[in-house]
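Taking the form predicted alone, here's one chain by itself in structure tokens.
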Amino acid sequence: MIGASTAIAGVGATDFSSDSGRSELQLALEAILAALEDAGVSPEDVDGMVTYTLDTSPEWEIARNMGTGPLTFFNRVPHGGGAACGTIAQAVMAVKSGAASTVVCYRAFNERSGRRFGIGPQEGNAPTAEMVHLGWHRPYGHLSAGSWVGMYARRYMAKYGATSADFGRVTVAMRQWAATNPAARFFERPLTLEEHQASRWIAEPLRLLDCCLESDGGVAFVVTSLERARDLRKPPVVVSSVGQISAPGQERMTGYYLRDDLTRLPEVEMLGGQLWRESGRSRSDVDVAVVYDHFTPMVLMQLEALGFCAPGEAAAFVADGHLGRDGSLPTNPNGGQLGEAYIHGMNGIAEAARQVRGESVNQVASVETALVTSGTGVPTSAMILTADTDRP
């Protein structure tokens, strides 16, 4: 089991805005300084760092800002949104190895007011082996993320008879959980399906509203063994299982030729039944789930990856209310990344170890157990998160 004697032991993050006003370094800087602070430690006890490889960040100069001592591990964690629960995994590893004792894991951007990963890769004329292969797609209008979901999404639609008002509804959920949090950019701004249904085509079926928020912010953990957590000034989140994958033929969200269905998430199944196998839960003990919503009918695609529903049932679970505050699976209580932020999946991770703390502004009832996703269609991560019910 890779997780079990580790733990989140620090949560920070910055504001989530449309103009953040502070370079990306500040932002990390900030996220990571509030982390610290709500672990009770000092940036000298830091001797990791993990983050992203498209952060614009590096780990030196953090740690010089910061004055941090010595770093005996760093580390990146490439494939944009997929990387979130990884830079946890390398964390455990680290702890778990001996590596380096206090972790911290970060990711930070100006991704409305700077750099706009919406518009698709911008690498230029390199030559990498990713950009000779998107050569064969980029000819024929598949330039974005959203014209790559669009694929799938039609699929979906083609094999179950799902449609965009089914999608619609996963925002719905998202944005009445945001209206009140007060951390997130539609805080008090609940959606309709009608206002959902009126928002423009990003790429047919792909509505606006089906697409997650650009934002600017940063979000940071401090992890480190469970022992020395249960010393720390919060109550220690335990990571019960962590990993990571790349299924058989993986690609970057192009997937189309290689997968016998479109319709499935094989790196989801694949993860997931590593996740319930390492971490000795099962599906029912999830009381709260974290699941990476950058476009809707990947939500749905995951829900059934992950065994919640049958194949072509998620839209009848998510229009009965299930991802709801009275439902038998609350999902993103912080509003997901179509409600609160999209920070890379990062914030969502923040929101599933508040919630075994008992600390969301939208707590739900007894957590001990959440899942986390991150993203779907590249090599990706997810974890389990409890509650440390087996302290001495």
Second form
Protein chains: 2
Amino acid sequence: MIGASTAIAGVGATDFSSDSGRSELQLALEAILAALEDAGVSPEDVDGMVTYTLDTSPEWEIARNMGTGPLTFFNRVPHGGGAACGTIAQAVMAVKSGAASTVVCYRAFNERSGRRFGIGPQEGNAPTAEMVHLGWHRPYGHLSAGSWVGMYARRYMAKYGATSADFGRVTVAMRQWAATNPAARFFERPLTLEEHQASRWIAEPLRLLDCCLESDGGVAFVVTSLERARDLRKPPVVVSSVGQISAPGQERMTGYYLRDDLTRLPEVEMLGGQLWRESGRSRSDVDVAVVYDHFTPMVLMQLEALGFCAPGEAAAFVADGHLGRDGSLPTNPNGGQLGEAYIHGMNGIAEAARQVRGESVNQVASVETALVTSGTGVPTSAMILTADTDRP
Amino acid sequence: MIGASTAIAGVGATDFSSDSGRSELQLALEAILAALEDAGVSPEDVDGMVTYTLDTSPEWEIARNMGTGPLTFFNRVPHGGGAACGTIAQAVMAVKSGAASTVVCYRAFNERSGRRFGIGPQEGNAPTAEMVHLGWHRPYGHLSAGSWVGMYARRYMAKYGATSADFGRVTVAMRQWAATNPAARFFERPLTLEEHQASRWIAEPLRLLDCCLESDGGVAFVVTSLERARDLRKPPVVVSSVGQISAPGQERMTGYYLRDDLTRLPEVEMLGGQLWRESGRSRSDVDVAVVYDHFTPMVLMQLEALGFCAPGEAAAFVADGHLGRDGSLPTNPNGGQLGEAYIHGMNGIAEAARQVRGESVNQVASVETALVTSGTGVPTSAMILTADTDRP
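Now that we've seen the form predicted alone, could you pull up the form predicted in complex with another copy of the chain?
So here's everything in the complex, that chain up top.
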């Protein structure tokens, strides 16, 4: 766990759509240039870049197209949405260790109009460790994220008596937020629980509306030292604590056999403990949460793993309206990936940063501390962002 | 550029072969367990892992098979052999910033018996930035690394009057070293220049014996703080300076149009300058060099980029025997990737570490400082390793 002396100084995004009409490289560049503009930093100042292993736009293409000087730091973070806060973690490490001073984190894809993750195996059949591993799952129809997550969801229902409606209330809460966010795919389109319950099965017990959107778009950030961020255009969003975890028994969304309790997320539990410890914040300090919502049941499990509810009590917590505008834990005020767009978690980080700055369209009152999580069931990452209250 | 307070504490490798008979995961585990044994560190102590984006064995598979505790740091380094020292750079950043304390860097593949890089395009045809880029090169037969490097080599010949024999002398020097290294593929098989000259064209002006081996195998390292390394089994190999560079006009081995002079390697020039500056060492301090030798002409260009020779003079430098046992710059004493094996640069790092420890089979006398480079023509990395002479 690292943090405290670094900040997000710039936030940028493209529009979110189901058919961008542009290349993934174009989307990445648009998002990055917007983030640089937001920070008031020029492309020549950028000396480090981080993206996902799944991103198709290499940093040298970005640098060349954008007119960046030499890069002295670059890497990629694996495991899909688990990488979201992990990109910020890499940037923080680079800045803290002196490897780079101005790092761009980005993720851009045509996940709806191009390669869709939900359509099943696309990795080929090379005799790699991952393919051998998946060979134990694919013959049983476990071909995509929805099918893997369905297993966790089913166990959660069996153990705690949760219902499809309990999952649906997560989507309803997200769509409520999205309805007042003009950037959201579901702007002005709130959802009723009845509509959720009428939506078709994708991988039982997951309905269509338990699954996040598929979206085209890009999001980018500028990370630099807190000291430097204070001299830039916008108020710094302090990376108070950020970390990655790959927990014992970790697999890539298929951890059914090695763990005693499928309804728990040990990597999220560990991250939570570390975040509170390192940031000096507690659960009650969290003014806004961004909880990775690729699938509704995982939101419930994350709320429990982070200690906002006791095990099995998240459904009631959601039903009581705690995730909403007047709740005790306003969550995903952008509408989340169920309501705004699915940009692999990066749009959630953007919303957390906006909330800390006080510039969100769905602004929560006086936000000082935001919690952000990343993809679940995989090696993942999380962070605490805070306002720059210690400014000298 | 970062370094100085961290060290390589363990070095491990498998045998090198053309048909390992084991999975890439097995090779990775063998190399890592050997590195941990070498350092005297147990698998449970490992809390970070780094490998190449091209590696097929994810850290969670490694961790699970090896019995590692939670990992708090993991990423991947892109650009094939350009990643070699880059993996050490990531580990150093993690240790310096506090993200992890004991990081394993690894690379293992069946590059000869499995997926061979030399057989041409294997990336599919998705409309990604890299595929669009390669669309400008593939129609002209530029399908693999050899064909790309041939362009640089041809220009070098035209500009400086270099000949195929000049390239061949690099291979002869490497094979001389390999001949006395039992771990080398070419152990006891030195090469004559005549044999080099008789070898067939791969991509003119590159002959078969200008191209590195294709090999199965794995290499791994344990990186930790210098302070902790001093308490471990073997003398620390200090990472005195390590860095990555993606230079202006950078492409992935196809930078023919954006750069004024194809015979220069600006990323290596920049790395060199930074290494000397940060490590406080100069060229004359280098007791042993490990120069990335995927293709012979690139060795010449690197010697020039690093300032060991003036532009155009590396061929004479090699002909004068400077890379050999009694030369002024003993280079690749393991036999390099032309003589020992092609493990994507990681076996060169292992040799540099052994030289600093004084435990190589081809030990150079009293090595205090070793220079290591990584793949060329791509965003790359380099480092200076030194003996622990400042030990209190």
